[in-house]
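Starting off, we have a lone chain in the form predicted alone, written out as structure tokens.
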Amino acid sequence: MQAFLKGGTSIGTKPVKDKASASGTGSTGESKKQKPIPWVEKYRPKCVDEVAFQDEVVAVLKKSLQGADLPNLLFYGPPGTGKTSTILAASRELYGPELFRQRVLELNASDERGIQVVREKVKNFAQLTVGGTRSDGKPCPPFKIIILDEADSMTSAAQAALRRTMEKESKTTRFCLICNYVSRIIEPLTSRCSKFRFKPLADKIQTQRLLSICEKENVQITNEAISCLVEVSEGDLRKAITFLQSAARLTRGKEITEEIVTEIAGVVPKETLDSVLVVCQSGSFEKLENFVKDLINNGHAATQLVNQLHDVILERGDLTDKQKAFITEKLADVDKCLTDGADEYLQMLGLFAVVMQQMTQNS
């Protein structure tokens, strides 16, 4: 009986070991093979030189990397232009991969950043003194960096509390405020920072970056699709790269065309806009009503339609300046109502009714 039990335990234990080892090797193999990273993160600039189109900021940061002192910074501009990427790349170059985590505190809008956080977390981190050298022997600056991303969402009280900390801990800490709207940052903070405006990326720069990513990822794409990506992103490189990755996943190795980009970006096709204006010229309200129903049922976003229609109306040669003014005024009203949460169908119907009224005046 004892021999049987011993045999049973030995038989029972062997498969368990095999299973464990098999599962262990399988999991490590899978983790080594598959590490899906969004292309936005994969191709984020690793050093300051890789930052595109922001020459003034790059020049200042390069000087600081060479040993000059770094001022408090305020980066502002549209989303997707490289504000966060620039300061993170500069911080990595300053401190190296080992000291980066200890010397840099990054707080985003997703974190709680009221007055209490500024008084405790930010203040405590700012008061720490730093010393030592990097393991690779390069000189290391005697200060830390606190990055406050989307600082325009901080309350005025929190910004006021930050002002004193910024002044008091200037020997040991540098602040980098990042925001979209500089007007929402209080004056005492802006006067203590070197301000840099990040411009929307030029079409040529965006095209170069997108083609470079396509080459590295073996993605086939037409020139028209690249132009469409640049157009719909409106200077936001992050949005363009995200659309490109979505299109690549959708096509699965096939060539990406302009129609696919238009579909993914949620842009209203030009043919649809032309059809809208043809219906408005007909003067039939019943046709217009049915067309607007189809528009909404097809899932086209009303805000996107308003933005595109604005450009189309301005380019029309058969409308007088007065008629264009009436239509654009209505576009502004509709945009405001949509932001406030009004019904899309009613707003579109009201907008196209005004367009119809102005277009049928001449006939």
Ligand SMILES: Nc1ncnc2c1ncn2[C@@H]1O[C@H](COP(=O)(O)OP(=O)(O)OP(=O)(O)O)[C@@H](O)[C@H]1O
The other form holds:
Amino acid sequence: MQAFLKGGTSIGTKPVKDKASASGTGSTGESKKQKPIPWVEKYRPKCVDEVAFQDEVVAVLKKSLQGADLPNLLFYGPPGTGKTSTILAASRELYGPELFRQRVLELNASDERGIQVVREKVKNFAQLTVGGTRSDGKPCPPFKIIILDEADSMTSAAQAALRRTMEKESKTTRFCLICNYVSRIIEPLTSRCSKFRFKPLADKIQTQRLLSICEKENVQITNEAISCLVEVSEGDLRKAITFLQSAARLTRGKEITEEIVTEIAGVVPKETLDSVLVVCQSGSFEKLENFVKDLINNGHAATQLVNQLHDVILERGDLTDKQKAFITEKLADVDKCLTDGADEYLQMLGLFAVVMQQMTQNS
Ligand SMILES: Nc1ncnc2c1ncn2[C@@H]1O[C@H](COP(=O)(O)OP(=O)(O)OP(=O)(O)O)[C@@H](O)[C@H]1O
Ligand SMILES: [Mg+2]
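Moving on from the form predicted alone, kindly provide the form predicted together with the named molecule as a structure.
Zooming out: every chain and molecule, the one shown earlier first.
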């Protein structure tokens, strides 16, 4: 066992040594450039001012940065809209890099957050008293911050255990709960916090951010590709930046076009969607079966198809409202089944059979 451990550590330390010598030989700027940091992390807002589009939250946080008191906070909204970044940036500004570790306890869904942890870890941390100055002499608020990220995954028992702690320790501790689904936070907790909704980022803001990243990273991109990125990411800036980075890797210096973005985002081509509807209109089940087989063989994700088909169906002028209602109800069913792990082939077949039924009723 010892030998194994020894072996393990030597393997573990080797790459670190290599890295150090590599950065020692080359210029530091060069080695920094080569460090593969994902762009989402590289361009994560460092201060509250850099957070785009979430004006109310930024205004409140800036007030508290100027010395006013901070309420308990509840941030909620869709993924990739800046919730985690905002509170981390605010805490850094409040405490500076040194005190940050002492004053901020960040727990997310990857940490154990059952009732026992809330009783012990959170309570103990909350009970510590703190002073009002930083080591560099600057004043800092006389409280600590406990960030409970992805709080919607906490059990309601653990949430309930927070209720009294939150009130009792209000002199020394502020809580910041972050979640995607505010309905999964129990009522007594939401009523103890100031709620802030994070909106999906507007197209214009996303475009600006993406363009500035492209400029900094020397990436050539067409205007159509940018609007395609914005469209497929649906207000989720993290998704847009990730797609952009993958596209940049793929083209390696050449211009990024709309087709490349579509390919990377796994969007089903418009022609495929059109031909689905043509097959449904034909009324032949045999044709439909073959088509679905092809579709699955091409590796298109069924959930993606459901999402895109939804938009197409709503825009069709040749379907009555009642027919659209039937189809969208089936879309909702299929979406749920797919999330639960149902077979893609059968679900697609079932979905298109309903579309076919509705479309052929017309003629
Ligand atoms: N409002 C914003 N301003 C600037 N950058 C943003 C904003 N929202 C998201 N980003 C970018 O997206 C990345 C992810 O943001 P963040 O981790 O804050 O999302 P989140 O809201 O916590 O999402 P999740 O609910 O999935 O945890 C950031 O690193 C940043 O690059
Ligand atoms: Mg987050």
